[in-house]
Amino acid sequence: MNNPPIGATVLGYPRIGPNRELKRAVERYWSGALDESGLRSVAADLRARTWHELTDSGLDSLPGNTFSYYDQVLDTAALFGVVPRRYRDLGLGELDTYFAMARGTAEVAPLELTKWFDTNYHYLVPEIALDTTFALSGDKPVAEYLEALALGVTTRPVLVGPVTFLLLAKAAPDAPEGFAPLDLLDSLLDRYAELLAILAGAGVGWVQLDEPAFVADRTGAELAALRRAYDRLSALSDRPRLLVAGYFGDLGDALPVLADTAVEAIAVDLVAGPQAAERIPTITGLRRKTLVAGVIEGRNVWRADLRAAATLCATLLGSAETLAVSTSCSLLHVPYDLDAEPDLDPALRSRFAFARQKVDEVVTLGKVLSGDGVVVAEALARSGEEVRRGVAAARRDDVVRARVAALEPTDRSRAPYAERAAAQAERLGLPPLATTTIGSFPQTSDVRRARADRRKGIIDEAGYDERMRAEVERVIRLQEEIGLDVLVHGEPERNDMVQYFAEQLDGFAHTEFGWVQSYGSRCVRPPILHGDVSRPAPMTVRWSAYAQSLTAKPVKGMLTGPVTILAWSFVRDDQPLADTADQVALALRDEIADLAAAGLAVVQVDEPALRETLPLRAEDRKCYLDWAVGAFRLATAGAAPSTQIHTHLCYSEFGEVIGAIDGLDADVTTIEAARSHMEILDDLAAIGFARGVGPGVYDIHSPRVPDTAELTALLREAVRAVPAERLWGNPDCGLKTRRYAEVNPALRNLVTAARTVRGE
């Protein structure tokens, strides 16, 4: 078995290619142009290609199995046989079943899909029974590890571990009341252990188990769980090394239950809680260990400052038998390569890291741990050079300073909902349960092919705008015949629901190449927030204005929220996240009066980030929740009582937020339920929320078309809950991932269902 130090490594890195390779092959293989050894064949090229470039960066330590079609939670509860009956009964093979799960057939929707951790990346949340029999059901791990050696690298797998995939998991809809998937904590180390005996057969030498679930706020029972787990798995007589790491925060009390351990090695991220370094040196169990110092930040593309890093690590020797250096987390979260971004202006260019430079840059902090003087004393000066050099490109802006400063606290309020609301009816003129949908409409291939001809020079501007304005009137007819109450215009103009605004807004930069994965195939290219934000012009006004004007129903305009916008960025860290977050919702401020002027009285404002952005530790939360609902009310407040405004939250537990999504105070909340089954009904009934209220009734992320009986259903049990006058029927998230031959049936079935629930 080979054992070596685990020196300078990575805790994970992005695996859907540097030009979206998975995604395009996995996209083929679910439209049946390329099948299964296909995907497979592409899977392994880029398998290859992370592990070369990985061994030929000299890190010392490669993770391995971080690979996966869709997602590292669904890979695991499908490694452990955590498949519920509907998706077995399917009959399909292995792989398809696999996809089931993330996305559905038409006979069983799919898995529910919410936020992992305050990222932007989303899980698929496992369902375990009460008779859930954990079995190894593959081989994954063992084989991606013996693929790897066959090409002359060593790697040390990646597994979800079992504490956190049981926390992250959710009982099945069946199980009894009190019954917990921790419960069952013992029968699925057994499994571990059994997977650990098989890796430690095939020579595997250490096996990295992730426990990020621990940065949150956890029981004394969850500690005593977490403690119970690797007590038995560092017990094993036949196993590799073992390296627990916990990351996106600070692991608390769980750091010390696990240094009392006999597991070889922990992993820290010391730049999202940085406060553990002052601790570190006091806990004993930690000098018998190898700690791994998670000193460059795997989740914003900003450059270290490689001499603090140093310095940092400096005053951790000493604590632990052995220094190593790493990733705060996976380089899941960041772009490949800044070598790909040419045309970025050279003085932004300077702070910023990717992917592949945040792993120089961890080779370099390896090179200080073991002494490499001359090579270490070049690149650190370097590095604060560019430091430096970067900061002072920083765009100022002294009039968005300026009014931000001036700010009072009417500049947050709203008249009271009770006048707003007789207003908006005296306006609009609704039925109750009105309809509508959530914005976006299907990006056809012409619509995907307009844009590419104006950026190839193809078209100029004016026959994009020609055929972008075809297509909204091609959307607003298709929803007038389909019977929609609130229309939308569609979107066709926009890349994406944050990119599009920012490349509108000054103190952003912008990448060509720069692909984060947010969820199985779909992927966003994330701007970069680096100076003072403001409006230099309307971004939406002509587009919204013109659909507004082939219709007498009302049009929403739409617009993306101050916080969604701050959490689908990277985003400047030299000043307060509030003052950034105010300075956009100012821009937002601006948009919403436009459009008011062009004749709007419908304006939703998405904040779907509102709850992935919520701090993991308790204590942290009610200074974000503060700012982050300001900004959206001071993006909204300076709406007329007439002008009724939505917002849109989706896919994540809200109930710890429930409270400020109440504060947001906006007219109708749109929110996804359909994979939560409802469940955010009863939230909102407990705190007495007294606005409109839409529940996503079907779930966009699948093809499957929902019946009318099954639409009709749910808005009964919606109207259980919500006063009829106050609800609306609508999907659950935008339509844009999705096809026409799906989202026309869907459509009609939920305008008959809301007639029929009208009715009644």
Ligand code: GLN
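Switching conditions: you have the form predicted on its own, so give me the form predicted in complex with this ligand.
Shown below: the chain alone.
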């Protein structure tokens, strides 16, 4: 067996390829342009490249099995035979069954996709039934280990841990009431035991089991399950050494539980859960183990202060038998390589580290801790100085700072709702059960071509504007003809609802190759919010004002809210998020003032990310919701009572955030409800929500066109819970991913249904 100490390591690495090679290859495979062996060879090249790169960088221990064709949770489900019957019945080969679970086919819907903890990565939710039998199916972790070995590289296979896997899974729809996937832990552990024996047989020295579910609040029973799992796995005679990793926060009560088991190593996230550092020396069980200190941030793009990281590590030295250093979590969540971005401003560059640079930071830190005197002095001095110089060079805007400092509570409140409602009713004259859409209309190939042509210089700014204006006019005419009450301009000019604003605000930087996997083949290029934020010029006014000039019906201005702008960007960490959010909010507040001055009577501020950035631990939620709601209110409270503020939220499971949604104090809130049968209206009524609400009656995630009868029934149900004066009829999200062939009849049916219910 191959058992060197862990030393300097990272918990995982990006896998889509520095130029999104994997995205392109899987998409070509799906479209039939590439066969399976072609896809497999692209994948093997990417793996080899990663292994060589990580070996050359000087890490002591390399993570393995970090590659995935789509998602590591789906890989785990496939590995243990958790494939619901409807996919098995398709009779496809192994790879196509896997993709069927990920993407669905003409016959079956895909597995549910949901967010990976509080990141912007999404995983597929395994479905487990009472009679699910786990069976080791396939050998991905072993095969990738051997593949690396054949290239001369020793890896540490990374697996989703058994308890986290079951906690992330959901009970199959036909499972009996009260059944939870965790009930099947023991039989899943049998299969993990079998896999560990096979890995040991292949010569694997270390295996990493990821248990991030334990940085969230867990019940005593769940902690007991964790203990049972690792007592059992660590008692196996035939197994590699075990590293259990908990990241995205502090393991809390789970840390002493793991420390009491016989696993050899535990990785802790000291960036997202720095408070763990104080408790670690008191946990005696750690003294016989390797502690992997995650001190280099794995999910943001700032360069580390190695001196501070080394000091922190030094305080932990006596707490464990061996101390290893690592990133706080997998590097999956950051772009590959800063060196691919020659156009970034050099002062800014010196503040950033992407995956490749973070590996170097870990390696340097490892040398520092192993007492390499020359490295110590040089690296620490250099890093400290560069970080300081970088921060000093950070964009500072004293005007914005002064505005934030001078904010008063009254800046975050509007006139009472009753007064606003009366002013808006008078100004807008809308019918009861008014109809609207969420903002975007289908992004046709013409629209995308215009954007590409502008990028390539085939058309100039004026030519582009002309094409966008033509599109806006077309969308306005269509909505008039369909008979909607509050119109939108359709958002043809927007590539992405955050990037569009970030590109127009000062304080953001943009990368060319800074792609990060969001889910499957979908990648995003988050903007980097690095300095004080301000708005040099109006951002959306010319489009909204133009749209309003075309029609007598009210047009809704369309903005993205401060919480969502922060959630989908990499955000500076040198000041509280609340302050950063307020700076963004002030820019939006000025934009709303300009929209109002241009004659817009309705403005929507989208906050689809409000719930997704909710902290994993309940105790941190109030603080988050306070600043999140505060920033939204700051953005919108400058609006006159007669300006109607809408907000849009993309989900219906409100749970923890329902009070916050009320706190936003928007005049109209549109939400997803089509898939939850309007239950949400009762939930809102229960907390005394008394403003306008638009439960989405039409699921835009599906190409299906709802008919008038169905929409009428949904609106009848809704009108029983909310009086028609406050009720809106709308789809449940933007229409940009749909085709006109679907949108056109669906919106007509919606308007017909609303008229019918209005008449009743």
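Take the two forms, superpose them, and find the largest set of C-alpha atoms that agree within 1.5 Å; that set is the rigid core. Owing to the predicted nature of the structure, the values given are computational and were not obtained by experimental measurement. Numbering follows the first chain given and starts at 1.
In the core-superposed comparison between these two forms, P63 has its Cα shifted by less than 2 Å. With the core held fixed between these two forms, Y145 has its Cα displaced by under 2 Å.
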